[in-house]
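One chain follows as structure tokens, the form predicted on its own.
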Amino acid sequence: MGYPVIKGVSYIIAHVPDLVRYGSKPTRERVKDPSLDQKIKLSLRSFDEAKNYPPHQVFIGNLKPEDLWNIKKPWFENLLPGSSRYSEWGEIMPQDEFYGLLKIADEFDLVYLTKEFSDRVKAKLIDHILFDAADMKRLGEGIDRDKVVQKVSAGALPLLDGDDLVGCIQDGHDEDDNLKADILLENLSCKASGILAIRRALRSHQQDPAAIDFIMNSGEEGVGDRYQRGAGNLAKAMAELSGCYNSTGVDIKAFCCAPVHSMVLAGSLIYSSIYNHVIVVGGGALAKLGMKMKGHLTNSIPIMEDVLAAFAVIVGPDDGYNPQIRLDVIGKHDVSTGSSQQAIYEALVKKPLDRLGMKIPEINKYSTELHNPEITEPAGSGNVPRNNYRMIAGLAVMQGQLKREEIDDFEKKYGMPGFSPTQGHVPSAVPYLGHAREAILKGELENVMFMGKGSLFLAKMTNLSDGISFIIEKNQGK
């Protein structure tokens, strides 16, 4: 039996400017400085600005990452007017539709939308290929605006569309902080965006939902209650509303490294014949909205962390066609590896390649943490992908596989500019899977290494770092 393959991908973005206020950083800063509300409002992008933003078009697949080299910076000032909100395997959804999706994903009648807004959203979603009559029934008829006002006055979290109050979300329990409205909004946002990504992947690649056996959600939300924080299962919740009725699922937690761990686990489950088709999904992280807004406001640029990003990957058995996951050359950060950058890159890059008898330049492309530098640099976080590529290039120089003067060219030759929204786990290598799959199928690439890293010390349980890598390559049966 051959190695498992990447059968399909999807990447979606939900532009949610009026949810920025509920991101972790804005929530905390607004309490300290109420004037931030107006500053945030004046710095938000319109849907067209988000849709026409070059890195977003790369993320959903309408542009290649390499196209960004030829677009003048700052990208937020050099938009691509008339860009499509749809791609072959993705889309950019406006806020009003996403609010409708939140309501569709709500199983416990916690989200309320006004009648007028519900009618407006229904008129738009009814023409969307991923939604049907059952979804419209779940969306419901809405309630009078006065009732929404009453609920907000009683403590419900308001949902705004510009200056309009269009809905709210209630607490799920009077005495459980884990079921407060703000936490439930985070969880529902991850669930809803994950559902959209799964539905898009299934439809774009003509995959029967009933054939999916298992779903793994690599999102960052700790879904649970006061007795079992983080013990919930968003993966199965996503499967329920994605038509995957023969599937079960589980959430995989490893901070930013979870998507790459999940890809390795998915491939292993298929290779061992436990499951036949597995979906790896990563829902959007509402807590990360506006995370670096202070750097953006200080530099008078738009708040670009105004989107929820999500992805879904369909992994299946070898079909003699699609790119394979090489399960015999997984790189991993052992407990004994240590936390030095050199040790981490040796574990994730050098050691697996040594097992193949390959040199670093023999991998066509490296996909690392693909944070968009236009978001991170104004906040003082630097160009994350470039730093990673320089580390890999430096390791190649140490091994005598690359000349020192070639370090500066390594990023363009073996890497790519960062283009992913800074959604924590989402940028961790996997945004390039769709591009890599397509390039390999077209014969433009032979192989790609995907490398994710994580900061386990953030949970205050260990000082260890984390990391894992895998390679996909051209199917030898093709």
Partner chain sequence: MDLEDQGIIKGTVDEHGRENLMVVLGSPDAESAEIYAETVTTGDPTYAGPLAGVSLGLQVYHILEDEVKAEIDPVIYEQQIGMMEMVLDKEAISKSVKKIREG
Contents of the next structure:
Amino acid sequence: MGYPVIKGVSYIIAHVPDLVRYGSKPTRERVKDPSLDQKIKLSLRSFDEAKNYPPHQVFIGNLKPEDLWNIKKPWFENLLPGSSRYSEWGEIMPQDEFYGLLKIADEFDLVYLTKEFSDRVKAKLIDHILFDAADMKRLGEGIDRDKVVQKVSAGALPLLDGDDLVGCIQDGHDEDDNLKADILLENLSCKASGILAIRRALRSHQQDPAAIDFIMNSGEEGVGDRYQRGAGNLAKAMAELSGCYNSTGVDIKAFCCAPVHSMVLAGSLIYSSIYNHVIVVGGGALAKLGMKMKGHLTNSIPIMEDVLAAFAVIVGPDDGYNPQIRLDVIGKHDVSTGSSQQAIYEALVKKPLDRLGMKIPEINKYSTELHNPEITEPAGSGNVPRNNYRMIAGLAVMQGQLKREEIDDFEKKYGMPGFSPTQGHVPSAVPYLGHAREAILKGELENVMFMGKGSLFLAKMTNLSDGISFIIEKNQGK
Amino acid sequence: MFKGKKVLCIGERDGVPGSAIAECVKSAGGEPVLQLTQCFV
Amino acid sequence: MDLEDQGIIKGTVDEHGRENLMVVLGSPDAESAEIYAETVTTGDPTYAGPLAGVSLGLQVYHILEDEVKAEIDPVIYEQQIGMMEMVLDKEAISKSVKKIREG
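In place of the form predicted on its own, output the structure of the form predicted in complex with its partner chain.
What follows is the entire complex, opening with the chain shown before.
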């Protein structure tokens, strides 16, 4: 059997401006500065602005990453009016529908929506191709607004739609910080967005949910309780509501490089015939909403961390058609690798290519950290993908595989502009997987390398970072 | 310049990591008393 | 600069005193290097963190500056920094940090 293949990928965005206040940074800052709520409110985007935002259209697949080279910056001022919220393998969901999805994903009656709002959402979701009658039953009828007000005054976290109170989420336990409403909202947001991504992937690529054996969630939420913080398993919870009833799952934790780790693991589970079809999913990260809002507010630009993003990848056995994962040349950052950038890039890029006898410029495209620079630059964190491409180019120069004067062009030739919402693990290489699959199937590319990096040191358990890479290539057929 | 000095090494994940700075400082006779690697993403 | 990290820096300075202390940065561009350099000399320019209005006045350098490089074992420098020296805008970064250092 040949190496496993990428059968399909989906990407979804949920535009949730009124959840920005519950991101980690805004939550901490709002306590210190009560005037912040108003400032945030004035800097939020409308759904149309988020939908017509060029990087979002690239993320869901209606545009290619390279198209962004030709769209004038700032992209938030050069919107693409009339863009579709749907794509062949993705969508941008508005906030009201996402609140409905939160309710649908809620197994423990923690989320309450008002009657009026439930009716409004039901009228929309009933026509949505990914929702059925069972979902409408789960959505329910809603409760009186007065009751929601009562719950909020008793401590529930309000769900707002603009200035309207449309629902709330309650604590799951009186004394357990891991089950407080804010944490549950974080976990439920990951679950709901992950479900949407899985359903979209299955639907778009005509994959039978019953044929999925295993799901890996690479999202960064630590679901659990006081005795087992971060115990998991959101993957299985997502499988349950995606029709994958023959599947179990597991959460993979490795900071931002969890998606790339998961891809390698998914491939090896299939190649070893343990499972036939595996989905790698990454749910959205509520904690990251508004993370860099200070930079955005200071520069009087919209708060662009107002979206949750998620992806799902269907990995399956060799079908002689779809691009294959080269499991024989995985790059990894070992404990002994060291922390300098050249050590990291040698481990992730040079070593695997050496095993193939290939040079850096023989890979057609590199997919690295694809954070949208328009979000990071105003906050003083630079253009992350550009820096990464320069490092790969620098390594190629050190190896005598590229001329020094070619470093500046490397990004355009072998890379792409960053286009992913800054959702932690989501931007880490995987946003290009769908585009890469298409380009390889169309014969535009032969191979692509994906590399993810993770800042393990943030957890204060080790000073090490992490990294892993894999190559996909054109299937030569049976 | 570094001999006998205590040094705060403030690096960045997508620049030079704190630990790489610390290695250099040690080789020059300095004592890294803090290693930070910032991650904004 | 990250507010928590400002707190850590302040704590380290309180512990070791300012006299014998210096800072070496590894920021990837001139803008962020300048903000960092400013934060550890005249205080947090965004007035948001624990170093707002705190003038630590520490000697600050960037690892890419020539006068720093000259002090470091060349083999180790090449291993740890060599590639970044080639890909980052060394001149602009050095200039912005020097400007802050020399007031």
